[in-house]
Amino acid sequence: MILKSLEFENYRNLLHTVINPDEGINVICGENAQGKTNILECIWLFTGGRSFRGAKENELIRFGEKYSRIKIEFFSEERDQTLEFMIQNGKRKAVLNDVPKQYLSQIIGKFCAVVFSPNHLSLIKDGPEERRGFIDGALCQIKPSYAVTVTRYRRILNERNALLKDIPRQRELEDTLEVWDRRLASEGAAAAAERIKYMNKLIPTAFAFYDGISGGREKLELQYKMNFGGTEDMSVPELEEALYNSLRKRRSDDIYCGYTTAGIHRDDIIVRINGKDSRAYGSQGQQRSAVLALKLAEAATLGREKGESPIILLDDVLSELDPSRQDYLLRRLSGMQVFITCCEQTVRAENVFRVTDGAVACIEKNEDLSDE
């Protein structure tokens, strides 16, 4: 997969520009708060996901303007394609290959990218929701139908939670939980099975990446932990039965709490380094290396499953790595299209873009950067 051109108009602070990246490494440099990360965020949006910085759609529009328009030309599935977004009134409208799409979910999986920024340390530092989001986001790019399964699960979960809040006032409603339990168990089991399959592919690759990053001095361990009694060797029907039984056993607790305490929405990925919980005992460097290994493994797994490498977006990552880790990272990304943001150009690249107060300029490869 190759990003051939990127156009942004009224996107955050960026001035209306069309850039043509190189197929290899592209460096985006400039001082802080000039708009470097905005370019990566813009590229990431074409995966169909939300901003990796948690921004709302309206925040992506240049101050004082009513809309933002972004467009890419890319090569994927052995042909040239286009994808355009109009961001307006808190929504994104997509046009893929000149065909308007009714739902954003219809473009998921068409353009694939993996992003790593300092904010992604939350994968280790924060709660299970961040790690579930990681696995769900990765799965949606590989198998867009998974997004439909998760959406149905969440819709059923919301209905069940609303019912749980009403039952204390209307006890006769308790009998209707049976229907929702069966439906939640069915969708949850299907999603859990996909998560298990994905983790089985991701884990060996993440181990290998962490071994390389740490120089073989440390060992990474990953485990997908289900809170409803499911195990990795269960079939989909067995997972469904385990989740259904857990929902039934916890009905009284759920009614008391007013929400569902069992299900895939409470699962977690356990991350250990040298046998210790990385969240509680990992150093800053170990946590960063673990997240980087997960992201590299995500990219490698996505590439294997899709048959073409995803776009790699690295936001201010290299400055936190020592030279040996930088060299290792760049060697492993050889052959992929990479976008790296930094304050000073420290990586040799075919294309270097300088961002100054939202203005993006491509610096010629032979131009002297010493006075920049």
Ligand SMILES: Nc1ncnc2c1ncn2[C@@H]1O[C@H](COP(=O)(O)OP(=O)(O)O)[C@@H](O)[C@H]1O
Second form
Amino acid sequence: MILKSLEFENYRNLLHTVINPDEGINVICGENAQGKTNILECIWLFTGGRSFRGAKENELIRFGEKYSRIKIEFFSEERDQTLEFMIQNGKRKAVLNDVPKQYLSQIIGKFCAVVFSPNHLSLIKDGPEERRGFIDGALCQIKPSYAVTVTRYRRILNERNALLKDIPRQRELEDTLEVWDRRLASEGAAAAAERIKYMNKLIPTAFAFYDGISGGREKLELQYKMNFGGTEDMSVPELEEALYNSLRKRRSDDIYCGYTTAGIHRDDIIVRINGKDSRAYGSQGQQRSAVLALKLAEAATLGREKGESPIILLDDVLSELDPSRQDYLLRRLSGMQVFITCCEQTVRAENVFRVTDGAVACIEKNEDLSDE
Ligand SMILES: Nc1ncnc2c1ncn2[C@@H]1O[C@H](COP(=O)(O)OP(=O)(O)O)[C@@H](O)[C@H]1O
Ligand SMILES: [Mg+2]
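Having seen the form predicted on its own, can you show the form predicted in complex with this ligand?
Up next: the whole complex, starting with the chain shown before.
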């Protein structure tokens, strides 16, 4: 996948420009609060995902303006393509290759990227929600139909939770739980099976990356942990049975709590380094290496499954890594199109952009670098 051009109009503080990145490493440098991360965020939006900064659509529009229009030209599936977004009234509308799309979900998987920022340390340090978000985000790009399954699961879960809250006041409603449990188990099992399949591909890759980063001194172990009694070797019907049984068994607990205590919305990835839980016992350096390995594995898995490498977005991460890990990262990413933001330009790159108060200028082009 190659991003050939990026145009932004009324996007955050960025001035209306078209930039033409290089197929290799693109460095985006500038002082703080100039608009570097805004560029990466803008590129990321074309994956169909939500802003990695958690921004709402309206916050993306330049202050005082009513809309924002952003557009990319990219090369994928052996042809030139375009994707354009109109952001207005809290909504993002997509036009793919000049065809307007009704739903954003219709463009997921067309333009693929992996983003890595210092915030991603939360993948190890924070709760299970972060790690579920990691699997779900990665899987949606590989298999867009997974997003549909998860959305359906969410909807059923919300209905069931609403019902659980009503039951104490209207006991006769309890009988209707059966229907929701069946439906939740069916969607949940389909999603869990996809997550297991994905993790089986990711785990050996992440293991190898961590081995490389630690110079073979440490071992990274990952395990997808289901809280409803499901195990990795189960078939979809077996997962469904396990989830259904778990929901049934916990009905009275769930009514008491007012929400659903079992299901794929409570699962987790266990991350161990040398046999110890990295969240509780990992040093800062080990945690950083683990995130790096996970992110590299995400990119490699996505590339393998899609048959082309995703775009890599590195937001302020290089300065957080020591020189040997920086070096490792850049070596692993060679051959991919990479965007790196930083304050001081320290990396040799094909293209260097400087951002000054929202104005983006290409200040250096090294055409011959890739031939070395
Ligand atoms: N909707 C918006 N309209 C105009 N400016 C914005 C908007 N959202 C953020 N900004 C500005 O963008 C700048 C931050 O950009 P950012 O990309 O985070 O900077 P950095 O170069 O440090 O990565 C700030 O100056 C902020 O005021
Ligand atoms: Mg920034």
